[in-house]
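Encoded as structure tokens, the following chain is the form predicted on its own, with no partner shown.
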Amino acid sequence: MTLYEQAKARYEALGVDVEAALAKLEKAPIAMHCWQGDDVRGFDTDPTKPLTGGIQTTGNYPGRARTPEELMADIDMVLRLVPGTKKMNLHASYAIFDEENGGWADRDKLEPRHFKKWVDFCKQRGLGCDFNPTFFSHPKCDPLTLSSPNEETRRFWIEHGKACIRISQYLAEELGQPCIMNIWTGDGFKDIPADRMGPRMRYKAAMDEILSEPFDFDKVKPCVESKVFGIGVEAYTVGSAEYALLYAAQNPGKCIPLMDNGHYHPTEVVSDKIPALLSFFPELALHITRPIRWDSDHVVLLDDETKEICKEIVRCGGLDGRVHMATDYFDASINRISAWVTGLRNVQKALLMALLTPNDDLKQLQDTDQFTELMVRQEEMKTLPFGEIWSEYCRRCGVPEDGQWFPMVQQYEKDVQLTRC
């Protein structure tokens, strides 16, 4: 009997169908954020200028992707090392401009043709693609965007949002998978504002106008994402949690909520919010990250909250199309491919742990007030031979097991990334 068969028998003794768990995980799409590979620089503005809009990337590890070709090569390396079903997740700032598509265009004039090379890339690899308007790092941030009192500024960003709706529809139609289009802005103030409601009313009106652009909700899933604060907007954020959640609730069939687990107060956990929101919303989206004291976008670890988030996704039927998952972090202090691979594999590990849990039995213990046994069984699950099940999953997906993939990243760094310096 192999180590996998021994581990499988341990789980099956608890009533867990291991083969069903592996099959379900393999089909669960996770969107891979493109911006880890180049420190959120994109291709439409001066890469030597600092990021603005409440975000910041720290570190200067060698090998950052500088061109679409380099970024795609790095993504290919990641795809070879991560099991399961992946999607791409693009920001609008990753438009590819060349003579073929008419050259550079500002964000309010972006068109589907500026993303044709990404569509070709995804088609060749069987990937779907999610999308994000880019409401930061642009001269037209004053520093507000959709909530600006300046009509010209606000109009520019409304047109950008509408252009992104059209691009998202194009991505969905070309790739045959729904496109999750996430709207997030860093709008806010560094110090205490005199008017908190005015910016939110302008933001609401701007969102209404963006979502008036025609789209098929079965193909395009606009989201609204909240935030507590950002660098330079410490005192007040227009798109607060209450604002984003209520906006989505008031616009069914046009908008769904998106929760980023770095965008809440330190004592709040998104894992508890998932079943709360799914009690009212048919669908929601997640950006999975790791905050340290603030929304610092560290690489996702197999930590308690990641595991709890994935438990709730599985328990609530989220893998049946109700929860749309994406990673979102950008660490420039370590090898960027290693950062990508570590985070994506950890999300999949956490999902597999959740799928290997006898959730129905544990729920029955809770519903019949058998809390002593519930605690004992939950604790004993922690020492089951999960690693052998994970290794089998990697083998079946044709990717390296733990302990095998990092030397491949080191070799790629030596052969490819360090030649960019």
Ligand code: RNT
Contents of the next structure:
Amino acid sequence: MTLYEQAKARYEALGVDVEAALAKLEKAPIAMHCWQGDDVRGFDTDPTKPLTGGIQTTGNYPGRARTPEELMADIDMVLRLVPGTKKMNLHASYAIFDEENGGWADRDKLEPRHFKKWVDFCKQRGLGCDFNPTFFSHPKCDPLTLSSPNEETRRFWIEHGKACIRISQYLAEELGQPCIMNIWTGDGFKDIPADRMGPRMRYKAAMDEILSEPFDFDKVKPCVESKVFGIGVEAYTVGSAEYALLYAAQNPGKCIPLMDNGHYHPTEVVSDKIPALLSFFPELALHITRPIRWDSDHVVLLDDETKEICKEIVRCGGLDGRVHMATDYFDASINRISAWVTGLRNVQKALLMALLTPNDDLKQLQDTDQFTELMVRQEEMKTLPFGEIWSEYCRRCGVPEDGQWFPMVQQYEKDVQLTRC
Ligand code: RNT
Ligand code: ZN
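Alternative state: the form predicted together with L-rhamnitol (RNT), after the form predicted on its own:
Let us now look at the entire complex, which starts with that chain.
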């Protein structure tokens, strides 16, 4: 018996169908955020200007992708090292301008043609693509966007949102997979506001206008992402948790809620919110990240909360299309490819662990008040030979096992990334 077969037998003794788990995981799409590769800078504004919107990358590790070609090459490297079904996740600021498509266009004037190169990239690799309007790092942030009291500012950003709906529809149609289009703004105030409701009413009206742009909800899934605070907007964010959740609740068939697990108070957990939301919403979207003390967007580790989030995704039927998963983190202090790969592989690992759990049996113990046995069984799961199943999964997906991929990143860093300085 191989090590895999031995490990498989251990899980099967607990009633787990290992083959079914592997097959299910391989099909579950995870959207890979393009912005880990270049520290969220994009290609449409001056890359030397700092990020705005309350988000921040820290670190100046060498090798940042500076052009679409470099970013695509880096993404290709990541795709080779991460098992399972990936899709791309682009921000509008990653529009590619060239002479053929008329050169630079401002965000309110973006068109599908500015994403044609990404479509070609995705088609060649069989990937779907998610999308995000970019309401930050732009001179038209005053600093508010969709909630600005300035009519001209608001109009500009509404037009951006509508343009992004059209681009999302184009991506979905070209690639034959739904496009999750996430609306997040960093709108908020550093200090105690005098009017908390006005900005929210303006944001709501602006969202209504954006979503009045025609789209097919089977193809384009607009989301709204909430946040508790950001750097420079410590006192108040317009798109708070209640605001975003209720906006989505009031717009069924038009908007779904997106939870980023860096966007809550430190003792709140998204794992518990997943079943709460799925009790009401047919679908929800996630940004999987790792907050340390605040929304620091650290690389996702195989930590307890990541595992718990993935357990809830699996148990609540999330892999059957109800939960749209995406990663969202940006670490500029380590090799960016390694950051991407580590986080994406960890999401895959946590999902596999959840799929290798005898969830029905454990539920049965809970429903029959057998909490002593439930604790023992759950604890014993933790020392099963998971690594052998994971290695087998990597082999079947044609990607390197743990221990094999990092030397490839080191080589790529030497050959490619370090020549960029
Ligand atoms: C910011 C939000 C948002 C961004 C990306 C770049 O706190 O999490 O999702 O990280 O859109
Ligand atoms: Zn996010």
